Amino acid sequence: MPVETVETHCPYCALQCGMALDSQSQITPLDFPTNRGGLCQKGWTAAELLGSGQRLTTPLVRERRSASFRPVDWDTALEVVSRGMRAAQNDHGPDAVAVFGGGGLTNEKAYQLGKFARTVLRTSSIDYNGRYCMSSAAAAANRAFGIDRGLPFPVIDLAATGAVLLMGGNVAETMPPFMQHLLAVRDRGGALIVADPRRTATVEAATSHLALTPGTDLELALGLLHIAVVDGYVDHRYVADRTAGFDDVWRVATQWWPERVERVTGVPVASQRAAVRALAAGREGRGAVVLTARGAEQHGNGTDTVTGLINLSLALGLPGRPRSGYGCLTGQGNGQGGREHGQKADQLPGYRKIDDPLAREHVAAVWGVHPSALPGPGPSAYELIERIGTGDGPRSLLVHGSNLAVSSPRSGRVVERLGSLDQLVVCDPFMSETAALADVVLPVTQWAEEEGTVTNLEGRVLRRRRAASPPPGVRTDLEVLSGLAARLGHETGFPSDPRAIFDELRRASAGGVADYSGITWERIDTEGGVFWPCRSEHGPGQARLFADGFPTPDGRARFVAVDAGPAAEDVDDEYPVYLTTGRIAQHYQSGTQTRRVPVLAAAASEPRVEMHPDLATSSGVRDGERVRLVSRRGSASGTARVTASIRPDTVFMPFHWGGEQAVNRVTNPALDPTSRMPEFKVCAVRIERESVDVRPHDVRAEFAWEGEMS
């Protein structure tokens, strides 16, 4: 048979590489701006998880949490699900049924999904793992530009800028084929400056690394604005014309001096000012870029970080000016889209905030319901978590792309909450860490087994097109929710085809800060993607915000007076050392996926943790031996990886693997009081040698059921 060939994008991260994929399973990089023809090895194999034995191809059901799975057809396990969901909500209430989405899902399940929620369920009761991604970016961006675009430019306009400082970002091995954009700025003369704990892949090609003290983020902006404002490189014409809230924000960084700084930080106040000064520099020729990612941002205190980066660039005169600005490098694959469109605990389609009346009168006439029908905002992903087993808490679970059972923090503590639901559903392709706790498992389908659109890191809505068919008896998450929708009560309102969600979305979203109404399927084909907003079908959509003024009432952008303290968690003599985590290039978020591709498993088959060689001499450690970080929460195994390109006072693990090796088990739940994002990149551990082998973690081994799972 001839070979047919679809143009499709990479499942993984934001940036969203163009690739085909042909009927043989075969991926081929496509030249498109993200990636410009390059993939990392995630996106060379992705294909392979299409035909992976273990896909889940039927509903999986257990009478009990002792018992094993048993196979069921679909109207058995629908019918099941349905049961439980009018259960919990007659003795308990509407919020007695959660649902918990994820930054993977289709622009068209996000939207469904919080749909579902509010309308059939009514239940308040709905957040995402967004919350433990991007959610302090984007409460810093509302309350700074009055809108949340991760990069409010094309990411190409990076290659031709003058400097670039990217604060808490490993994008050399978290997206790989960003790195062109950054190596272009430096290779054209420009500055690269990476503030990181590590000397990580992307450090070695910078031009200046800033190793700065986990935690000490915010102190670091603070001091680069002191040195922006006493060295004279303040741009005082675009404050007074384009800005509102300068003196409240230097009466703070005053405090907040070069030698103060370095003694908070680590880093020197020569390497702070040169740092400033290259900015200035870059602003004055080609422009200069300020970029934020989750090592600045996932912190107790991330929206006050990415304020004081944001503070920085406003001060510079940088947002709005050509090939200048700030931008958040966006994690997961749809993490702009999934948080748009509702399934984000506070917010309806559009990015309208839930309890705008003006909003809730809108979105409500789409959905055909009363604006006082609609629930008012939940809980955040980790408070909604917690919750599960108290009085008013949640007592049946439906989760859609993720894995919280991994990726949440003190992952012990959620297991322990999961396990004390009355009814958990969990719709994934996989049998993951959290599947496996279930009392009900759907098998959806796969990225390329379906239709839909997502939004990337530079707000480009794109096209997610079917090149391959699932597997018999897999459904997608659309028809899930339409199953579902009709056994509550619903049995209009809810289509499975895609195209039909996101003509809705479109009238849903439309006058809201991310208006979709202007974009067609017909046009992102034509258009090789169209940017948001785009408010009509007649115009284009818009690639570089802020050239013209703010979307705030007055026009202006705001500074936000912020100042720093103390992390959630310092070390002490108990627990003497600073853990970070992050991602490593063979793995992707909970590892779900990658860790059932051969080919990165093989090459990252368990967690490593890093540590400086005097750390290990101190703690009595070889490299390769096993060992345990021990926290407050819990403990986490990994290998000893001693290397100096780490600070001799912090240890560094990826949080890839579950069980024993689940790094999450250690961390801390402290929130952020404005986005209510976990700080996840600092905490304090002591390292024990492991006096036994303890083995990769392997959920097949750990759980069993009845029947055939593929």
Ligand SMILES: Nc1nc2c(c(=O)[nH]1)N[C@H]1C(S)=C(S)[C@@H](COP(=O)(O)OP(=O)(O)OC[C@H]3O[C@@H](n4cnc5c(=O)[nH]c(N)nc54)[C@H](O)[C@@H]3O)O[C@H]1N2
Contents of the next structure:
Amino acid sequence: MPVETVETHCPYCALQCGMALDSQSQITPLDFPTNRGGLCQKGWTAAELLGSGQRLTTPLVRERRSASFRPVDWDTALEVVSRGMRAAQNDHGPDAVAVFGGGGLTNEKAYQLGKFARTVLRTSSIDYNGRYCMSSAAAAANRAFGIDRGLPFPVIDLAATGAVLLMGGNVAETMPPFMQHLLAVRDRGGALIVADPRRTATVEAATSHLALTPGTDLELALGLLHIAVVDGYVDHRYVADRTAGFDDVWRVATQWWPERVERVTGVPVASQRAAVRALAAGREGRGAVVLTARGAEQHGNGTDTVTGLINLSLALGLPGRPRSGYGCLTGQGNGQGGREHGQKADQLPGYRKIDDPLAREHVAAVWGVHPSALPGPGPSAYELIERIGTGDGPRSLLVHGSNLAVSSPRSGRVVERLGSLDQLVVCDPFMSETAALADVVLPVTQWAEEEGTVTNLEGRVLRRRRAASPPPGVRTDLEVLSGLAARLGHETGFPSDPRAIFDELRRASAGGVADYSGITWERIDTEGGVFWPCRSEHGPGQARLFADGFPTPDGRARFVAVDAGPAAEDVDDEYPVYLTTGRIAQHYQSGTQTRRVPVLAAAASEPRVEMHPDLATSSGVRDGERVRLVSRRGSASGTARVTASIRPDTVFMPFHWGGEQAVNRVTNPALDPTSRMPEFKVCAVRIERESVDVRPHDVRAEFAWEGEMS
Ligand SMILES: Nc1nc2c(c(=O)[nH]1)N[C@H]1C(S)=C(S)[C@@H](COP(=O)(O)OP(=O)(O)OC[C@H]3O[C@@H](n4cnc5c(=O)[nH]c(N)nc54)[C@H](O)[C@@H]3O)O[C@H]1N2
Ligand SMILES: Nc1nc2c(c(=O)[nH]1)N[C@H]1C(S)=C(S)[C@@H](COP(=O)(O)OP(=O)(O)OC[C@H]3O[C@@H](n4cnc5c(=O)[nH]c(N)nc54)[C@H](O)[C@@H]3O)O[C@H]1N2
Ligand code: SF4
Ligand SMILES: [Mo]
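Show the form predicted together with this ligand, please, the one above being the form predicted alone.
Now the complete complex, all chains and molecules, led by this one.
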């Protein structure tokens, strides 16, 4: 048979590297603007999961409290699910059924999931894992700019700018091909400044490192603004013409003089000054960009922290200037599109607000329902989970595209909450830790086995194309929703053809902030992707934002006054060390996928707890030894990695493993008051040496079912 090749994009992160996949599952990188022929290890090995022996290929049902799953046919499984949903709603009302989505789902799936929740279930209880990811940056960008698109320009602009300040991103591990764009800045003599408590691989490539205490990014942002004002770098003309609210912001920043900021953050005054000087110099030359990633955002004050950095960028006059501005590095494969089409608790498609009467009217008309039939805003992801088992909380939960038992903060509690559901339904290609807790597991297709669109970190809408046949027995998420809708009385309105759904999405988004109405699959093919907003089939998508104003009522960007305070949990005698968490290059998220790729699993088989030699000595810990991190909420175990690349007061542990090795058993679910983002990036722990040897976590040991796993 001749080898056929399909051009598509990687299943994992928001960079959405271009790749060609052939019918023998060989991957070849493509020269797409975000990756320019590069791929990371995860991308190179992505196709290994297509033929994985660990695929789920039949629906599984578990009788209440029984230990093992029983394979059933699809009719039986969907009947069990719809019966459970009906029972929950008959007894406890519409909100008794909740839905949890994911930022890895395609635009079509995210849209259909939101529509299913609002029109079939009529529940307000829907949210998604992007709450753990993008929500703080989104909230801050919305209130400042009136729009939330990760990057306001294509990545090629970034490569051509003169200075970059990256707050809390380790792109050398999280988006390796993205590094070439940052290195281009440095190699042309520009500044690449990285703020991170660790000396990461990204920092190694930078021109300057701001090694701040975890959770002090806002103090640093206020300090940088203070310096910008005092040292004369503010663009007063820009502030007067294009923004509102500067005076209130300055009143707060005046309190954050450099020496005070040095005391709180640990960043020397000279480094603070140099950072502001570099951004101002960039502005006078090719441009200057402030970027945030999860290190700065995943805090109880993440929205204010990003606001503080947006304020800095506005004071310097960056947003709207060529190759300049503020941007956030979107995380998941469809982290951008996933936050636009209505799987968020407070949102309708087109990035519309669910409590806006005009938005409700528009979307209700597309959906063929009365606006009053649409529910209002619901609880955020972690709050939704917390409500399970309480008086009016969810009784049934449908999960598409998240392994929340591993990735949620205080996950011990989350597992307990999930256990108190009447029915947990998980759709996943693999037996994730969350699926292992479910009453019903529905096996779904993976990325290259189906068609769909995703929106990358630039706001560029792309096509994921079908390149492989799914194993017999699995269905797409869209087929699952279609089948459930039919059983719940909605024979029409839930097609399983992604192209038909995209066309409806275009209409639903028309006139919204994230307007896709001018985007067609044909245009995506011929134009190499289309940027949103794109309001007409005959006009281009808008690749660059803000050159002629901001989409706010008066066209001005908003300075929002924010002040800093301590993290939700500080260190003390009992828990004397800061814990911060994040990622390593080999694994993706909760690890459901990458822990099943042999080369990745072999390269990083367990979590390593990074600690400074001084801390290791004072804790009596040797490199390579088993340690346990203990917080007020629980403990997690890993292997000590003693390294001078981290602050002596802080340990770092990645979150890619489940069971005893899940760092989220330890993390603090303190939520940002605006975005409801959990404080993943700082809490207080103590380090204990582990006397007994713990075997590496094996997900297969956690559950049993009557099929064969490998
Ligand atoms: N290999 C890999 N790549 C991925 C993913 C993955 O799971 N694995 N996930 C994708 C997704 S969904 C996302 S959201 C992105 C995330 O991409 P990143 O934001 O780059 O990833 P993280 O490792 O979570 O955090 C980045 C850095 O923040 C630092 N940090 C910790 N606390 C603080 C703090 O208080 N302040 C500051 N300034 N920095 C701090 C950490 O030391 C870490 O180096 O990656 C995407 N790419
Ligand atoms: N401590 C700590 N915790 C964190 C973070 C951190 O930095 N530190 N980061 C947070 C962030 S930024 C994120 S994004 C979350 C992510 O955490 P999760 O939401 O757990 O993300 P994944 O591990 O990607 O889980 C996706 C699941 O969906 C499955 N899947 C993949 N594609 C599909 C599909 O098309 N359909 C369906 N139905 N299933 C699919 C996968 O097999 C996997 O089981 O974790 C958060 N948790
Ligand atoms: S950087 Fe992201 S999109 Fe690119 S190959 Fe790696 S995981 Fe895939
Ligand atoms: Mo994320």
